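Given next, in structure tokens, is a single chain: the form predicted on its own.
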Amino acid sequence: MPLKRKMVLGSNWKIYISSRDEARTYARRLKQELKTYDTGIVEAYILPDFLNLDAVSGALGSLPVSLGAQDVCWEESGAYTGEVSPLLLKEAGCKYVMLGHSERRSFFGESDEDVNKKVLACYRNGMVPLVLIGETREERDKDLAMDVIKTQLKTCLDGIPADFLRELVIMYEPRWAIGCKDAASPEIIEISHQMVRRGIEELYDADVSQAIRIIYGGSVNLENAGRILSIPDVDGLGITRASLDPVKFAGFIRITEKEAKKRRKIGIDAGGK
């Protein structure tokens, strides 16, 4: 079953790339460096800040890299000063929307309930949510990681139909691994991704659990990317600082494509299609 899942990876710019010239330069260099990749087995996305969405979209041109947003309002319109409507993001060409990032939770007080409302807004407007979950260091040290993951999944996905969930992407990003020298250990990543898949199965069923893509984020770099992607339940990567160089981001796409081809070959050799 895992072999049938299309792998996905992306670059979250936060506000590191803040000028329109920088955004265009990045996109043009990525286009020169990448040219193409097998979109049948891998999908890449970029999450610029809101005001650079059009600049990036124009500079990417026909390069098959999806556009996404770093957040969204849970309502299409209304008295929500400073928010961005899902209607505008959809019109801007956004396919993905990142929700529940630890910085949104820590700095802006977002709760799992807030994330759920935004997931529902994406559902109504035909955009794919990238739902981030993950425990703190204190929660892991107290052996509460599974409980935290289950609670986040149950609340964030409340009211989401199974058919839509198959399109959604879950990113497991342990909050204690963000900004560290290296990612969580392969053992922790493997066990945690299994926890997430088990949690989805308990909420829905085994078919949905095997269909949903679960990717890893947290101190990913070119040195550890291949090792992380070799873990069977890891379906891709969420990257920030290491992807702010377009040449390096193209490298991540190539590494992911290589793993996806390996999985496809294993599936064919095992009698799959």
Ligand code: PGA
Given for the second form:
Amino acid sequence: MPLKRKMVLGSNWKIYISSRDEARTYARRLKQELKTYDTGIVEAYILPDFLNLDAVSGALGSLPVSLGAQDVCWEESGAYTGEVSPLLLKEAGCKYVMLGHSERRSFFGESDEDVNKKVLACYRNGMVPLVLIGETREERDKDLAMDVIKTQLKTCLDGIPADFLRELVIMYEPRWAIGCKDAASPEIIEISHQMVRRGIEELYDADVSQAIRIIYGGSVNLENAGRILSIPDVDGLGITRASLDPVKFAGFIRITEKEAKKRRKIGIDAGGK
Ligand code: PGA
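Same protein, different form: I have the form predicted on its own, so give me the form predicted in complex with 2-phosphoglycolic acid (PGA).
Now the full complex is given, and it begins with the chain already shown.
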């Protein structure tokens, strides 16, 4: 029986893997290591940089790992120097597009309004947005984390129809927990994911909030992944550093598969679409 919320886990390469050779070698090694996994309960994705999309796609071949981009332009065409059109990403085989990563927000000035325009571009072009939300250290210290999350959800998802929202993936990634030694504590992750689900329920309804996948990102490693995935409202993981080795990434997929099987067995989320 399929899970109502198929678990999802992915590797965002940023620009760590920046040569085409390295990208191909990664994908081939992953294929060798993984061979296959239960795609009825888990979906894995890789987000290479734009220029490695085709190299990765070719080297993955029939391995059921989805491809995605780390950003997109909010318009299909026009005077947007340096941007990449959603039409091109679609043509390159992207299923996912990551939007609103903390680095895009802090280094490139991306706002929730920008993210919203890009979510709409994904909607028009049939790609699944991975929408990143999360508070800074300062916002957490001032006890503003929950308000920030709610505002981000409201603005980033403005005008998105409920049917599309069911397919979308939200990644809760506290901005202070990226690139660190440790992930956020299980308590913070649990409360925040519950908040995100409640926020979606307030904006839409209980049905949509139960369907949407909410994954966690920020200093996930092979030691803490199982513990984080055992939190009921966590539907997967987004990883960078610890996933840059394809053997380790295959390890993350196995850990997620194990958790998804456990959920199916005890009936959590079972019996969905
Ligand atoms: P990290 O990065 O896994 O290296 O902490 C996560 C991210 O930036 O999304």
